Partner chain sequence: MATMNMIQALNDAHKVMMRADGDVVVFGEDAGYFGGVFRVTEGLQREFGKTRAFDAPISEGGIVAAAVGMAAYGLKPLIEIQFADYIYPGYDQIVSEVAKMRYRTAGEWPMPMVIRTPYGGGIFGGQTHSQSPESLFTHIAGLKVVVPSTPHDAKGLLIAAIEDPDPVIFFEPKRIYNGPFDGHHDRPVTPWAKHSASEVPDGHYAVPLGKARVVREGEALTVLTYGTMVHVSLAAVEENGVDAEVIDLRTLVPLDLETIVASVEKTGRCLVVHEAPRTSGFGAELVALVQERCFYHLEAPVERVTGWDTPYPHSYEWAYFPGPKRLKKALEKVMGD
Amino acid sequence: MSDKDPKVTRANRPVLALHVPEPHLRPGDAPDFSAIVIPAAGSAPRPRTDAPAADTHSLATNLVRVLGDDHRAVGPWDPKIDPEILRKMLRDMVTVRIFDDRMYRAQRQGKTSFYMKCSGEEAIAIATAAAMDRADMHFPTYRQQGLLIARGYPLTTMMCQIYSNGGDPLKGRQLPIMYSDKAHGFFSISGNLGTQFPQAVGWAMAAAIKGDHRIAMGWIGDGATAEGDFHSAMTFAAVYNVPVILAVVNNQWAISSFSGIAGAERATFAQRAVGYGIASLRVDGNDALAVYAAVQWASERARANAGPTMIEFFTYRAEGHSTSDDPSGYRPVNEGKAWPLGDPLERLKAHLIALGQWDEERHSTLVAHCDAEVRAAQKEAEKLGILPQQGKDNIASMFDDVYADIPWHIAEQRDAALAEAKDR
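If we look at the form predicted on its own, what structure does this chain have alone?
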């Protein structure tokens, strides 16, 4: 009988099996990050910004770090930032953390339906904003609120969007925290993860076609690298040498699945760029100076038409995915406090102190000032109402900004809604 005959047994062949990634630790276990290899600060080489993409690919498995254990900046990636800029970055990071805490509390008090914090990741957005031009466009996810705060977007307006009240420029048409503001280079946040990459690539292609000087930056998390949009964007970015920066914020967890589900067991996320011939950097996302240096490098590369760059920001989501998530159900309690790369805010503060440009007294004053500023903004926002109070007034506005000319059947629905509201 032929061995192609289905009746032939193949007992000597191994049984096929699948590998299902599982996190190394679960609730009840003690936090343990000993398996993570952390290179010494300053040890990663810094290629020229116009270097061939292949010259960067060793950095896809390395880790760009600037701040050493003594809180001093070392190595070729040291961006030598002016202390005044560092103090501005620290102030913005403190503001973001306080803002997050106030809005998290507001959600727990029933003032809004939903909130997402970026605790432990503040340096990524804040340092990026400092390193890029004000006119550049960002296509963010929901943990880059620091981009808006660093660019001076009003805190009260952000809160009004969270409350969906009369001060919400989006008129309640987006989920809380899904901001949008063209003037501040902040594209509408999409809940469909992965879309930010092709959108950023397309915008940057249009900028190049128009002969513009602005570049774009797309943002996704580690989980969204498993989406098809990721690969489509990488293909276009590589083929057309698009002036774009593509950021993957690897905070170890999607909503409740760890990064191994998206492929982190096999390779770093920065290594995804190697197969596309795109420059790649893997960066300590809790080191504000390393983030600044990497984004500055990628920006210069894009503006010189030397090609796109993908940056993996290696960090940790210190708290839940959102107010709808309880991380104690899938990972050890207080694991974030054991993260070996530390707290980004405390690291920047310690660096400024080491430079003689900061001290504990000034820091306490800064925290008090930022806290007062956030509280005052919240008070102003709540004068216009909180989320549970919305939906009864100006019902007809839901039909605005949808059609240039409202179709007759939509007009009928609008009129019926107005009549019903009037009768209540």
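Each form is matched to the other, and the largest set of C-alpha atoms that superpose within 1.5 Å is called the rigid core. Numbering follows the first chain given and starts at 1. No experiment lies behind these values; they were computed from the predicted model shown. First, how it differs from the form predicted together with its partner chain.
Core-aligned CA deviation for residue 404 between the two forms: 2 Å or greater.
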Second form
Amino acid sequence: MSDKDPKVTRANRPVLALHVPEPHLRPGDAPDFSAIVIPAAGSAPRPRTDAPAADTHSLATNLVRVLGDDHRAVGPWDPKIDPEILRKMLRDMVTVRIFDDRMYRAQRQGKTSFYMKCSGEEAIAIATAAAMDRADMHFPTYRQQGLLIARGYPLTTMMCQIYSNGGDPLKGRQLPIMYSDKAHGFFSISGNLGTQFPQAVGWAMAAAIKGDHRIAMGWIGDGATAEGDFHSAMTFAAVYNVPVILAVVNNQWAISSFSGIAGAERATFAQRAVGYGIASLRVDGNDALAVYAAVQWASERARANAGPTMIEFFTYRAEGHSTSDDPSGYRPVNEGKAWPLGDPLERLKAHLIALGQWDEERHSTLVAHCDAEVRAAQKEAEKLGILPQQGKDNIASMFDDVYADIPWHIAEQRDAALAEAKDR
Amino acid sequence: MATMNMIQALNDAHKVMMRADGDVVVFGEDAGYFGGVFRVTEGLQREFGKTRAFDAPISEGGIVAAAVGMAAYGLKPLIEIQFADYIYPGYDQIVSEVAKMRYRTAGEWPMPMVIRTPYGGGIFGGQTHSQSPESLFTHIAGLKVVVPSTPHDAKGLLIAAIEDPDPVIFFEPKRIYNGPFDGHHDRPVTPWAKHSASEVPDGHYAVPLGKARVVREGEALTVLTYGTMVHVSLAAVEENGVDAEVIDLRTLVPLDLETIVASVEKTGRCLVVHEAPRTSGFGAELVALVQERCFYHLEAPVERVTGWDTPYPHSYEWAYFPGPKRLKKALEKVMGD
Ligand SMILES: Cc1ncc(C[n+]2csc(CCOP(=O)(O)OP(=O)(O)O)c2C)c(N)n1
Ligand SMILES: [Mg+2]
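The form predicted on its own done, now the form predicted together with its partner chain:
Next comes the full complex, and the chain you just saw is listed first.
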């Protein structure tokens, strides 16, 4: 090793050793989450929304939880949501889950190239959408399809994007699920991790520059917090006291890498806000009421010019990373079922039942209704075609939108491509 | 000798070099325990331990920067960037640091490292899993740029790259990881096992950097290409009955000028083929060189077959990809002029 360099040897010093984080369990092991500390629901304090950031920092290692084991809402974070809104959230979660299942299957049937589910994480996007204003702006990752669904974006249009067909507003240019829709406050999803996080800060800076009332929310996964863009977002948000919510969805995994590879052995993701002087909340992401309460708190803070908030949503990626991934190669199977914070959908359902606002029969009806809705949307979308049939018509459109106007060299290439398509 | 696909051949190169040289360390996103999303680093952690083959945080800038520090110490980092489309957060470290370090330190801190990354389309990966950014690296003084096109060359070139004293960007054509591709996307994929270049010698061998390979000898024109397009070009040449000399460049920097010039002087015609977009693509450099060095031997203008100057469009993959039709037309043009 580096024989040219004189090695400093000191007999009484320990030999340096590199620590490479390793999850406790690997394939073949039985799932076991007993090491995870779960504070009781209702036990986390709720600071005033205009409190100094430092007053929130004990929450960075705590866990905001509202739904108790008895399925009742408890403690200072109970958002006391109208049951009508709870039912809307449940319905959206059921829709997302069915949508994910149908589209996953569509990919397996060869109808498209790729799909990503958000199983186990549905509450995060759905309750966030419920807690924020419809006009607020999101800079999402690929796991926040729930935002679009909660905001009433047509399921058929989502599917057309997934099939890259004639109904796809993105004209077949983007990988499935990389949605974009300004009218629904949903910024274009990037395939390049982390880029959207500081962009959300920029949007909120613009809103502040213009004296707007709308705020922005940036989203990132636990793994992608390692990107430099994460730190750019935190710095700009702190420096300009930006009206933005910065959400880290910690679903424990980044493809095959557990959260320890992103630094979670040393500190929570929420704790990163401490060093920037940004308010920080760590939240049970499988508790729709806790998600709602935290986002409501952070929105109020942002709207009052009291500063940005980082929220770590603590959750679990219950299925594979994407249709290209098989998690049985790197983690125990059935870990998702053993996740101690449960299934967000089941927990919200049980809460509504405990409130006397829901029952099994109504739930079956809801599931049947959502299922029919998703199937009908799929049928509509497939009328416009599936991926293997695409890419032959309207080839000229491929050359639009590279620039506002088409320069000569792209016009030439468009003509060549059209001639090529006609060739036998 | 064993029959391998390109992934297995690359994996074997890792093992050969890690066994031979304790300074070779491998890391990248999902590259440790799991062995990489394309499985090129499979089994390395098991054999060489966690401190020589490990998962990296999702930070391409951090991965390259850590490699710089390790190279400064005296190690030989062999790192994986999961997709070439994700190399950009590491671009500053590569361009400003890795490429220039030997020069700016008058040779005191050379940067022997290999940055491997899968590139190219043909897998319905959309714009962020399909790009061919090689010319962003060939343009940077101080970097060597390598693109294999067969399992045999992949192993030999990777070994040569690891042994090279300078930093090497090693682009792996992911479309042909599992089998060569003739450009006809509607035909079934043929596995590497049916191809003679899947015969991979055991143990150590190097395919020297800077040496092209004449894949097909011919008299009528010279095709200069690399990566996936070697196979697409070969198929097009056969299908169109053109007696072309097809040259697999294998190393883009430094280029094997001698082989190129000898061939073009012989044939008098030249076609340059790559998948990357046209404007400022590596083909422009090749055309300029051929024009400078072989002008008086040329019987027709040098032509380029390339991808279009658009982002890689998901559903228009095969209208974008420079396939058999684009090649046929260009072959006719160069032969007809
Ligand atoms: C810049 C960049 N590097 C690498 C990738 C490849 N990649 C896609 S998703 C992913 C894991 C992301 O994990 P995380 O941020 O935790 O989000 P999750 O998928 O868990 O929601 C990786 C490495 C990428 N898309 N972009
Ligand atoms: Mg994750």
